[in-house]
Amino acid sequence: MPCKFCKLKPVITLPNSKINLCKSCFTRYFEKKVLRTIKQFSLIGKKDHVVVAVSGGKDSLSCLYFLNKLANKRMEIKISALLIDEGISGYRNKTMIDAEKFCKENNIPFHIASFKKEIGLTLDEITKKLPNTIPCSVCGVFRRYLLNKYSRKLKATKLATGHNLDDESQSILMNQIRNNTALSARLGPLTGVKRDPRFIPRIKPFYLLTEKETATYAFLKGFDIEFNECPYNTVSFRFEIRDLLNNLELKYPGTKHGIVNSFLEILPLFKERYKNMEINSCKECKEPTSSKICTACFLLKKLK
């Protein structure tokens, strides 16, 4: 069938509504969708100076892409890069250098943060040193704390990521199965529960876009990048809960935008209950954590 709008050849059947669209009408929706995220919760304020975090690939990519295009429009919002290398071999090398080219030609400053100069060991060296750990638990505590604590350096008021409704719908159900409300609690748009200056909030301008939908942006605005997955990818829970919400989505179409628009109703309910968490300061790093050492600085004590 033809794009709804102007009878054209349509580049994407939209999931969830069954809508057909062609290039031109894809790339409006998917930019003004954005738009309305950002609006509707309050994602970016005048002044803003966003740090996107960046990877090289098709979501990060695309939202710095769209950010940069926004802030060219309002002066007021200031763009930066800022990309996590955790030395995986084979992997990260490549998707720095698509990143770095790409901040390049949009001229976007841009930073880099590397595990082996902050932490001492590569994400490969490390799981190496711990082989019954999944790398991806760690990796997630190492990329969260870097890019918190480059963020900040960078004098961000926001940092920005490019995870999308399949990954919000991942980590919901992950909470779910793990019981961990509280984690439930920071996750939504804008993420966390209670402000403090030591944390930068973080913004999800693809909250309620597909990764089809991102994907599909990033092949039509011609971006130079490889869609490759991580090579630990395969080993975490997310993998299986990725498999199964998507086969639960060729199934029953609209499950990962029902978990998540249930999510939301009931968020503000979740952030009620913790919101007086407290926030303390890491006796070994100084860095903000709900316990008295960070998760960061504990696996460090278990490397060494």
Second form
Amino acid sequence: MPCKFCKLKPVITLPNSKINLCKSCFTRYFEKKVLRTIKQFSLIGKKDHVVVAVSGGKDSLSCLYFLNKLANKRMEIKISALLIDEGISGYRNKTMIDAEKFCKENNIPFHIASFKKEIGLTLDEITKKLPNTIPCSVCGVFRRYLLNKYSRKLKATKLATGHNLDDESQSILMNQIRNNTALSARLGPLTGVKRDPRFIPRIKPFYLLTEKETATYAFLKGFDIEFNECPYNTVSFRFEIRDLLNNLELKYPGTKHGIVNSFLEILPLFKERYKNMEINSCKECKEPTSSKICTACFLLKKLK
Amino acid sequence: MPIVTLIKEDVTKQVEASTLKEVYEKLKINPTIVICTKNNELIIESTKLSPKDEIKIIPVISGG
Ligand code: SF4
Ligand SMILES: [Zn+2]
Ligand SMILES: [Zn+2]
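Moving from the form predicted on its own, what structure would you give for the form predicted together with the partner chain?
Full assembly next; the chain just shown is listed first.
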């Protein structure tokens, strides 16, 4: 079956609707949906300085590509890229080069913050010191910490990530299972429960697009989508949830959309519930936290 | 029989199939989390395959 609109050769069958689309019709569909997401959730306003968190992987590079294209059309938006180098040997090296190359070619300011330089240890070193901790949870804590700290330093008004519908449906389900509504309140296409100048609001322009759609877009834009797997990624709760959801999606198409859309309905209630939560300054590093000491400093203490 | 390369597993095999959908079924691959290329162009599940075709199946899951 050819493309539904122009009868050319299809590159994808859309999930749920089962419509076939060719290269240019799909690109149009994808970009329109991202623009609609940006508009619907007021992700980007005039004069925003958007720092895009890049890993060099397909999702973040596609996100950077798209936002840069948007910024070239709407001159008042400024784009920069920020890469966090966790220090995972044999993994980030290549993707880091891809990210830097892309930024150079497109005149996008490119910044790197590394675990080694900022916290004194690479993730490889941390996992050796904390053998009983799951690498992904440590990795996530420090990455979020550095992303916020650095984007604030770069005077960002928004921090964009390449998170898609698959990522979000996993996070929603994980928080449900762990009964962590405070964390759920921080999800959504525009994160943050209340405005605080110490927290740079995070935006997820690909929020309503599936991982398969994002990969298709990345492939059509010429980004390297060859499989590149983090050596630590087998041992996390998230990956179990991911596999579970993928199996459900196959059996019951629309599962992930259902989870995310129903979550969007109740998200305002979560935000309302936590809007008076106090935000303190960490006793050690002065970064914002809901406790006395932030999770990053708590982990650092364990490492000493 | 079409020749199928699985990027993640880094293996190549021959699969008796006349469409991509059949390849997915025979190899027990979940089509919602992969994309497939033939001559470096994307193809979809209903794409017919001929015995000499060489295709690549690439997982779309990001590696972390
Ligand atoms: S898979 Fe885990 S350890 Fe690897 S980069 Fe992602 S969060 Fe970090
Ligand atoms: Zn078309
Ligand atoms: Zn701290």
